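Shown here is one chain on its own, the form predicted alone, set out as structure tokens.
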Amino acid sequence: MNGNRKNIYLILGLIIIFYGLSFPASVYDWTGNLYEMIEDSILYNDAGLLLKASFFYITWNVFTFMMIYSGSMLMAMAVSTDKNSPYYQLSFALIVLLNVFIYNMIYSEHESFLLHMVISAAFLLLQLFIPKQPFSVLPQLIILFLILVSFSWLDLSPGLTRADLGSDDFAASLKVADSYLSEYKILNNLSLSFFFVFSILSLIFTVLIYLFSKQILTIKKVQKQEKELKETRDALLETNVYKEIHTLVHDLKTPLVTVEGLISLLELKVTQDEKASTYFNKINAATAKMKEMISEILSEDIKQEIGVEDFIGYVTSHISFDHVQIDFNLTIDEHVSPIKVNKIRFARALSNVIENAMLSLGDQKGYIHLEVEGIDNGVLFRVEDNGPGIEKRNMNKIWEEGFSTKNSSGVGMPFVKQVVENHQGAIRVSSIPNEKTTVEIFLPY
């Protein structure tokens, strides 16, 4: 994936640079008008035409090199996406200077390598203060634009001609016209003024983006900390609740043992007849069942084999289907094998799914289909309802503790997922709003 992205950066960078290098040739008539404007300013002694020609030159120059620099930036990102990396910085500077050389060769110009080295250094320096964020390329391009405008005006300063600045044909022609009209006063004042204005703007913009990015990072850190705090609080609450439940259930063992002992004594003392024996057998079976349930609640690891029909019968026996508006349909594959589960917890999980479906239907007429089928090396439980469904934006939130759209506790689905995963199973939820919701639970054998 990273290789594909780097190839995209490289190809896109080459296309943009090619467009930048070919731009002067594609606007040949426009550049011809620029030369006419310079000649007319001298011919008619018109300083206004000189100013107009200067602005046209800056626009043309900035657009051309904006393409070259932004393309060079993308090509450098093909080498390294880390702006702090010396590989990225060196690649960017070398690609820029190489394209300046190509530009000079194509158009027989004299663009200053020193000027573009300074521009590259200024851009790379300010770029370091832009934290990597989504859409961070846009502020980088704005900074690049401001720097290019700033130094393009500096290119027109007559006082810097000796430093090999402004040696291209357009800049030289503008300086010649200015020497005739104002003895270099117009371009000296204009170039230095705009250089300082746009340099300051680039610095201010960089500072603002830096502060804004820091604020965004701070907000994200706070949100992350709040999420971690909520998860810790929920985990602590859940732990305390489980501790209390385990304590209460464990305490049930004592009176249950007492009941067993008293029943045994009564069996010895009470005159045995057929009816009394039946009652005692039922009581013993009930106490044994309670002991089994207590053991399963206290230990999640206790799993027993049970037939699917018996298990579904146990689940549905704890759910009231008296709602006259709901059509409940049950389908069980005849060839499905028995499952090995913690019956109490897995039954609670499946009944939670069914109850959620009932809750979503409310007082509306609808259906709930429970289908059980054997697939591959496991059993698939599918619960489908035609309720209002789950909105796409809430699909991932249903697994969060406390999330609910029905003013309930919001612990149902997280509990279901935890139980299913403890059985090495998997759960999947799909929904079409206002049509249907399907919950599929796969349990391996």
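Owing to the predicted nature of the structure, the values given are computational and were not obtained by experimental measurement. Take the two forms, superpose them, and find the largest set of C-alpha atoms that agree within 1.5 Å; that set is the rigid core. Positions refer to the first chain, counted from 1. What changes on going to the form predicted in complex with the partner chain:
- For S22, a C-alpha deviation below 2 angstroms is recorded between the two forms after rigid-core alignment.
- The two forms, fitted on the rigid core, differ between the two forms by less than 2 Å at the CA of L34.
- Once both forms are fitted on their core, the CA shift for L187 between the two forms remains under 2 Å.
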Given for the second form:
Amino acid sequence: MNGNRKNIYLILGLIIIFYGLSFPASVYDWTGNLYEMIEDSILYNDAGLLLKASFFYITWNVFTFMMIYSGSMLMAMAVSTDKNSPYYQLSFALIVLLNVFIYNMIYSEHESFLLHMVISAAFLLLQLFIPKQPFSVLPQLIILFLILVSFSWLDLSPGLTRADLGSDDFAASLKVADSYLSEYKILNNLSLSFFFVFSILSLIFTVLIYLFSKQILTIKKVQKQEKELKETRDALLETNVYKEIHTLVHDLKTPLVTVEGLISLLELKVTQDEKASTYFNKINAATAKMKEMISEILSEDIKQEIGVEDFIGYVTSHISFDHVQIDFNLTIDEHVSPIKVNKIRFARALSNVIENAMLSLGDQKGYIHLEVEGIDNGVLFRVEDNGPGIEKRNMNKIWEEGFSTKNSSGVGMPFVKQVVENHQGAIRVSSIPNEKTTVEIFLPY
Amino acid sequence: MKKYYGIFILSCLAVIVGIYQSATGVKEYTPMWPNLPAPIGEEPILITSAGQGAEGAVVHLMVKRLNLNADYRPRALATDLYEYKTIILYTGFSKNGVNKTYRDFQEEKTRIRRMITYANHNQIPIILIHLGGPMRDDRRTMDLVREALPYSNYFIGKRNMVQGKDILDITENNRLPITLVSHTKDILTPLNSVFR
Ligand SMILES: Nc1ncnc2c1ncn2[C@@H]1O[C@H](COP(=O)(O)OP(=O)(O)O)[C@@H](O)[C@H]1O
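Same protein, different state: after the form predicted alone, show the form predicted in complex with the partner chain.
Starting with the chain above, the whole complex follows.
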């Protein structure tokens, strides 16, 4: 995929450069006109015509080098797509200079390497301030255009002839013509003013693009924050609901005690009936169970002894594997002794781990293995899946409340940890992305 | 900071190239003969080009200003010379100009050589003018100058040149009068002295 893309950049760049290099040859008729325009401006002593010829020359020059530079940009992107990397920058400059060399060879011209080094450096510098965005190509081309226009005018600056600028054919003709017509007044003024105007334009444009993208960035940030705010609000609402349920459950205890008391009174009164006493036993068992459940919901510390198979049955009965392509596999060691846990909370923790594994697999085909093993002084629950896994850099973050890669609340893993630690247990997560992810919960007796 | 490395290296290179160029590039040369002792040319005059640079029209403009009887024919051939008593040859190679005449550089050089041979044979004086100075100092222009200069009678050029030493050497070896000026307009004085 990546290599393919680089090849596309390379080929596209070569094609554009080819067009750029052959452009002057394809407009020989037109440049013939330019030549005559310069000659006529001298013969008829016509400064206006000289001005016009200068504009034509700049247009022609910018057009050619626009293609050469943008082609070089694409080719340099085949080396590195990172505009900040020195590899990209130096390859860009090298390709540009190479093309200037080829251009000079083909057309027996004298484009200045120095000027093109300066143009490349200026463009690369401004490019740093254009942030990466899907449509950043256009601003880059506009900046390239402005820089090329501004520096092309330097070719016509008589003062810079010393630095070997503007010894190409038309620039030389124009300058010699002007040296006689106005003693360099026209070109001096023209080239410097246009150089400054376009340099400043390119700077302003870069600053505008920079500010604009920053604005977009802040808008995006604000949107994200708003979303997070909404989520926490929802979470708060949820906890409030839980609190209400909590008080409700708590309030259930009072009528239940009343019922219990009245039943025991009734039992004393109705002793001789066989049938009635079995009914009473059943009612007592039911109320006892209800009391137990209420206490368990209300208190984290209440623990009960439960067989591992029963417990796992309770956990898995709440999870449905029907609609997913997941191969669920369960192995329970035969000799595991019963565990003592807060059934509701510990089951919620374990099912959370299993659900995480399921969610990570998504619609993918995959497996989830749940193993329960008795070891020295406790029980080990192991949940293993072969989903995308957790990247190394996120490994520590999963314990933070609010961390989530799937845009959800991110309170799952912290809850699991809290529950496990409440049971004096330990939890360990290891992951080889796309191979296997294992969550191990150790519960001591 | 890493993002400035490439640009920094490039800028350093540019500075080095710039320093190198200003050290080896344009120099000011002063001629041995500042002026012509006596007129050497007569009218009518043919103004023609060696290299077809568009700026050659400037020579025509100057000759007109001196009220001399001259024809501006950049592409004249040796066979056109019989009408004239002096040739002003201006040097400056322009790829675009040569292209317009449907010739190539070698053909242009041959045209000059034939013209020089004819002129020397018929004792028509040749005045060589190099207007471009450092802007037209390329290899091909200097090729044309070397072709024509030893057979010319007078050289007028610019003080600022890159290849000025070559020109001074040739004029010295051939004992040719030479005048170098600072500004293009200053050519008028030596040009006038050729004829009056
Ligand atoms: N089995 C797993 N496979 C891959 N990633 C997992 C797994 N379990 C947890 N994670 C990662 O841990 C993050 C935090 O999980 P959790 O705290 O349960 O929050 P949430 O489920 O709301 O995202 C998940 O977003 C996910 O990236």
